[in-house]
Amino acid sequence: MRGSVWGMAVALGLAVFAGPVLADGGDIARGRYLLNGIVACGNCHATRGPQGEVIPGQELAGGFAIELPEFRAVAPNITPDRETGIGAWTDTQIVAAIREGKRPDGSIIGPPMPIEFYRDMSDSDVRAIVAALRSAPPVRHAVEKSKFNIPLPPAYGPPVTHVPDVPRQNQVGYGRYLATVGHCLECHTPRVKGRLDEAHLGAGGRELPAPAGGVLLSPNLTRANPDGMARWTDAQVKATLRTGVRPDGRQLVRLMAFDWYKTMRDDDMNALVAYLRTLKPVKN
């Protein structure tokens, strides 16, 4: 699992957008659930008031800064407004932004956006994410470009052309899957020259923009952590995912989705709960 930060999605309208689609289309119901849900895109998409709070029905439309030192990114507008959103771009072309990081321009897209774990998201999924997308209200917003204090790649790999459905009676490959498409370790995984450490995922320590200001170290998933999710049982842990409160009463900061993540079925919050008690223990 490799990658570069965070992801999309949050409460979708039901007003249908006729633009170009894929051949055989896109499971809406199965994107609004994962927009929704795992994949939250509106943790980053959503426009925020001046206490963070999302503005409604504007869920999907941009203008949220993360600073770091090496980029002042802004989410930009991913409603189908066709001139400050997505609307003109083909369901082909949605799909190489979120799988290649490839705008329809060539230009690619730098982080945040979590490309390299979102290459690892199955074509259905991705279909019915666009279909989720393509049924959103347009909004007309235009927001600010991004500025990098780093070279982006001239790609994120190889164009991707086929990535299966991960069986879902395998629970904890499923759960796996789920935490890709989720970038779970893209916040909790240390890096190294800028590039994740993969040798200790979800080691944590990765420094993160509070919201409030200030700087927040993400917390190691690992049974290595003494005073972690290691030592709670799988209830509260899954309690702590939906309602952002840990076990002893704590608060979690917004950075973490658990705003979206309190939308996910059982059997989803279970296979991710199982895949993360099998990361490797890992002091840090």
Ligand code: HEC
Second form
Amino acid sequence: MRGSVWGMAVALGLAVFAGPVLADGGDIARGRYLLNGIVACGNCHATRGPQGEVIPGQELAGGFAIELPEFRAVAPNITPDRETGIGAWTDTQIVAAIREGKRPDGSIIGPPMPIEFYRDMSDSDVRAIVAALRSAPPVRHAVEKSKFNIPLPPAYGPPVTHVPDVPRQNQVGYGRYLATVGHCLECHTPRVKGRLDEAHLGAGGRELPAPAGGVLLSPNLTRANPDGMARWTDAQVKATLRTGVRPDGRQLVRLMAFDWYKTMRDDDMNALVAYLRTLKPVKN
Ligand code: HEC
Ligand code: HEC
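What would you give as the form predicted in complex with ligand HEC, now that the form predicted on its own is on the page?
Now the complete complex, all chains and molecules, led by this one.
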């Protein structure tokens, strides 16, 4: 099974895109699972309609604008279209864009693309995502440029060379890995002077642009929040993540990527929740 998917990745890469392919390919099925689930690149990179709904067929075609005082960031088209997307980039260049925030021309990708988290994406997962991106239909859609009122860093850190897979047998460790590639704590952690406040990991209170305008505060996921997931059973947390409806019936705003999380496997959900339960209780 795995072998044939791998074979297909290579065949597709060569036959359809005729572009450079990583020597050892990437597992398309795994890549699609991540892309359509926990990693949810499309939560930012989809084209959206007036109600914030994803336009069918444009799941990766870009154009969604995220506005904060620091920037008006517009997520680019990441379909394999050669002119308006990333079809002309090599696999190595796409990997560098995801894990290091670097474009082929050397320029830096700005926030809110969560590069600090993607730096920890394993070599096999980042290759799988590239294979899945390449297998998506190219969509011609030119997107306006972002505008930043803050200086961008010269780099997000030293080059990322080798990131091993996290073993699934380590449930909490694997859950932490899923939360990282899903950048849960990017949204659910406050910032001090623009940097993630590590002492308040998961404590919420991050100001985020609400899709309908205005500012939304992310909730505290730690046990210090008496009105949040600390009181919910694992089944209730999993149902909330998949449906976007809290146990008390309140519908969560579509900034949370539950439309993607609903495709996650149960064992992955269990690992994610097991990790979230280990967050240090911090008030905010
Ligand atoms: C939180 C929102 C967000 C998420 C999630 C996100 N991105 Fe981005 N991404 C952006 C924004 C915004 C930009 C443009 C930033 C700029 O203009 O400097 C960008 C830029 C890029 C670029 C550069 C494209 C170009 O033409 O310049 C690539 C490639 C990319 N993202 C791929 C991905 C992939 C693959 C994922 C999932 C693994 C992902 N992004 C997840 C917001 C996001
Ligand atoms: C783009 C930012 C963003 C990302 C990424 C994100 N969240 Fe959220 N999350 C929010 C916001 C904002 C809310 C509150 C929405 C509302 O109140 O309507 C929320 C709500 C929640 C809730 C409900 C908590 C409560 O007390 O009501 C849970 C649980 C949750 N998120 C867990 C996660 C997990 C786990 C991940 C990663 C798989 C994640 N979130 C990724 C922004 C985000």
